[in-house]
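Just the one chain here, the form predicted on its own, laid out as structure tokens.
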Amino acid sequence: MTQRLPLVIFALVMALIPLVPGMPPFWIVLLDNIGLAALVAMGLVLLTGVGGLTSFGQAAFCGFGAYTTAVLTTAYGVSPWLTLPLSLLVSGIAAVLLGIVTVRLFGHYLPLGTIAWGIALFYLFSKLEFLGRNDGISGIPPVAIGSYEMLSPGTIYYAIWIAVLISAVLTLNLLDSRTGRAIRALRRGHIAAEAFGVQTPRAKLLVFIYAAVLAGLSGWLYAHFQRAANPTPFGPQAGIEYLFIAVVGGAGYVWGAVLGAGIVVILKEVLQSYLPYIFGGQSQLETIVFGILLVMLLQLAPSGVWPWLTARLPLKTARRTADTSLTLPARERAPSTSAVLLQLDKARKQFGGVTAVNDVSFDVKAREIVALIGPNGAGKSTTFNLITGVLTATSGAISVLGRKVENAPPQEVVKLGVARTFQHVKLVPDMTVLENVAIGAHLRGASGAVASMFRLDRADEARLLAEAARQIERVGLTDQIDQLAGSLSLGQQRIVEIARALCVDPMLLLLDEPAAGLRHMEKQRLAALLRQLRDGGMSVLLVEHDMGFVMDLADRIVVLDFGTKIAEGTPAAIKKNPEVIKAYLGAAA
């Protein structure tokens, strides 16, 4: 209840403003504006500042809601209640046809996409017929319950304000969740969210389509606000506010929306007022200082306005507690036997003229730490890559449980009971360590985004975080279960991966440099930790520079030297191999 009352006072605050004894209808009008401004945002905060995806278009998506609403209340006289799911609709399939192809690029193509189709739906708007052209459509008719007609800005604010909020409340319900981990997860890239299972296309897809069901949801609001729709409020340089609004006000923030739209509403309205007065009217002076004052706001507040401030207030976070009671169906384990989880068949990888990995044969065995070492750059980040799906192999054969996986996608590997952690840790830094933990048992969870926004979801939820809490205690992270992964040092970091690719129960874990920023003892916990894993049924492939550590824990060793293998054998074995020493441990060893 704690964490709900700061939106229950926010929520009686709105409600009693209107009710000011004196209150301009004129700041009522702005507050509506507001209202309307930060759904959309509210959208892209979700779109650009949590899923990574930056778009310009969103206010198109507002015109599919206002069209939809102005065409079927004017020309067909559907009432404005029953255009509403119509809107969302509209709205929710345009997202599909445009998301579908948008949401396949990256880097500079994504805006840029998103500016050509936004202008693009701004002029077919401006020309279809039975949308009015330029001229649009008016003579909407009102909202109404009953005989209560929401004719002036007084009698609607309720209604936009209820939208807003309620549209938060599903946000941050989204977020709190197995969906919404997958989704923030984007913004450190697609590899290591798809190696535990994210469908990442389809998640990328999902944000896109909320974002525009919530624009689509301002846009029916704005249709019966003003009634009328032309093209003007739909044109890319809405689109373009809009993304500005999420910016000032914390691209990764829900409220962050809600204060922005405040800001940018109002300074705009300030400026026209009273900058025409200021210089006598002579010129429109008006876009120049509010973008001079929005650069100077960001440099106040590069990460927004609203983690500014609430960095500065004295809150305090309040602690999740996981019940460790709770337990997930466990994976059938690995046989005791000597039987075969994991077979390459002469894999090779070629990057045109450069062959990375050459013709490599091993196996791992069941119950056992197999450790495949070698000078820099001699392919074994790119073997686990092959092995794990995240690059397909140009000849060759790897199968785990004899199951082919050369050319299967990450999301199907994992599924196999194959985790792993990277040379390079990808974990995103403003979750938490629960939270990033929790990632890991992604394929382990089964509610879906609708569950998880009217928070049907938490009995799974629970499941799900009472794992990740457990693999936590494994690791001996438990005191920093609820601090930023990006607080962290890095050999802590790197532990943090291994307990995330725990939560997959994985037959087979693959880990990349985990002593890499490890103190001694800290290694020696991680030896202890690795032994007790493969003592209990799971097996283990493992790259690693620092040779005292590998010589110790592994049963078998791997060699490689410029792609190709040049040894393999017991660490005893290894140490006296005279390619080895002169490849790679030196006359020393």
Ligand code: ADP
Second form
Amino acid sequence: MTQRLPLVIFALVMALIPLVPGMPPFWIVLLDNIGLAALVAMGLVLLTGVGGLTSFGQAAFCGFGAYTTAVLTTAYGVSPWLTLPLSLLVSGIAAVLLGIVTVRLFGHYLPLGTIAWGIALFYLFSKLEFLGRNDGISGIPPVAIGSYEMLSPGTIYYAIWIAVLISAVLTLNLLDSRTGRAIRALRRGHIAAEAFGVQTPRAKLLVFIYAAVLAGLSGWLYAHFQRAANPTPFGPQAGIEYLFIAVVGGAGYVWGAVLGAGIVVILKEVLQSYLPYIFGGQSQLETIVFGILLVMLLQLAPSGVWPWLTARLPLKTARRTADTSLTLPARERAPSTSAVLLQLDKARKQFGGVTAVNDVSFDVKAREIVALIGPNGAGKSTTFNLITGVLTATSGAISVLGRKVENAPPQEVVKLGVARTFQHVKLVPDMTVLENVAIGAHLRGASGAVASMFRLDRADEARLLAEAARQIERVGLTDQIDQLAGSLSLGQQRIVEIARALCVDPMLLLLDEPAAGLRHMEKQRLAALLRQLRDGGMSVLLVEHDMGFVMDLADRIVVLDFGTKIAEGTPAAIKKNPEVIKAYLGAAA
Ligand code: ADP
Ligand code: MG
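Any chance you could show the form predicted in complex with the named molecule after that form predicted on its own?
Next comes the full complex, and the chain you just saw is listed first.
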């Protein structure tokens, strides 16, 4: 949701600043530096704040951008405008090569990986003969429009800030799209995103490239601003500083990058120019004071200054209205109730010595509600994970509509029409209910990153959001549609997960403890919804501990105990089964 008016005002103010009579040139240089840093930090917002991939190595991509234009303009006399796409391309290709290795790393290994190649590239820049080793390359020509050369800080200023504004708008557009939602889902872990068809490695690589291209753009501008390039500004220290900027501004916010760049660049400048007067030329002191001030700032605004600020401003977020007349094509329903949708044949899962699922066989037919019950640790959730491709079976076969899925990844299983919710809710807390639910319709849209950056995805997007709004209405959460998912009660969040799963237009709905945390009335509403879904042609497999709810709703019940199926039958038969009473119901009753 880009808001136009504040953006236009900001652009106007920035455009007028250099024209103010008596504006000290030094301020303009500062603003140039802020803009350059903001571009890199904006990439980090997407990579780290939104995608959850921490990178200390972004400065190296500035280096690729800067050195590409430096070499081509000085050694080969290529025009700077021609080197711009090449600089971006080289940064992007470097990101592909480094990204393929890096995005496979998890946890602490990922940031460590970026530090490693950040340092390695810094030394590479300083050792290569054709990059001028430590001295770098000087005599880079200025950017020119016709005969007008951007020689002064006040002229390149416009190039820098136009780049910042355009990048900000494109980034905001990207985030507010099908691809953007997929990227934002990454931070919540890959399992939920993949359950709805998101190719998470590809999404990670995309943000990696995007961030690198923004850094490359900054590097290109920097080279023509300084008219020289040397390794220092592209080293690990700068990489850490860019991350600082993104975090201080608010790592999840595009404008936080601009604000953070302003704060950090100005703070550093002020400390560098005034501290020596106060403390008598003690070098390095500013680094310490700088560090202390930043830590204090983060104490005050732990998720960054931008969200801290906007929370205190009387800003209204535009309410989204989805046009519910728009529809997506629906999946063909199973013709008869005899069709077998899901078949488990001696499915087995071992975790080391623990047999979580022990040669379990059962099936779910079309238009049927089957409940999977059993004590905690019986293997119910693991069974769900085997069916949906989160885990691969140790042995046995699982098929959906006759297609073998025991080795299929989650993205393939969902394509067959199997959608699920999670026992431990996996929503993106700082996305709205509408946006979270729309992730469920990921596979029913087609727009890619570039189309969404230029808002060419609006028709596709409107249909996805309309579908999401419709499913939210179906589960009775329309009043909460614009609220952040994290602000809802846990029971409501489970219902949001059901709406998200319904957006898949599933044949088979897998619900892991959907009624946990719901009040009596809400449980009844849920039961009514599930019956209505079944009558509409869907099948439901659900795990639930509330026996009243299960006995009332299920057509058939499968009972697991210690990973083994101990009974299967109608609710009436299961209630009376002595083995089930001994293992589970006795304790529950
Ligand atoms: P339920 O959902 O029926 O309560 P689970 O399927 O979550 O049970 O767990 C079944 C058994 O498998 C438990 O003993 C659990 O500790 C074990 N288990 C589940 N997931 C894993 C895992 N990823 N690694 C190791 N053990 C696991
Ligand atoms: Mg479970």
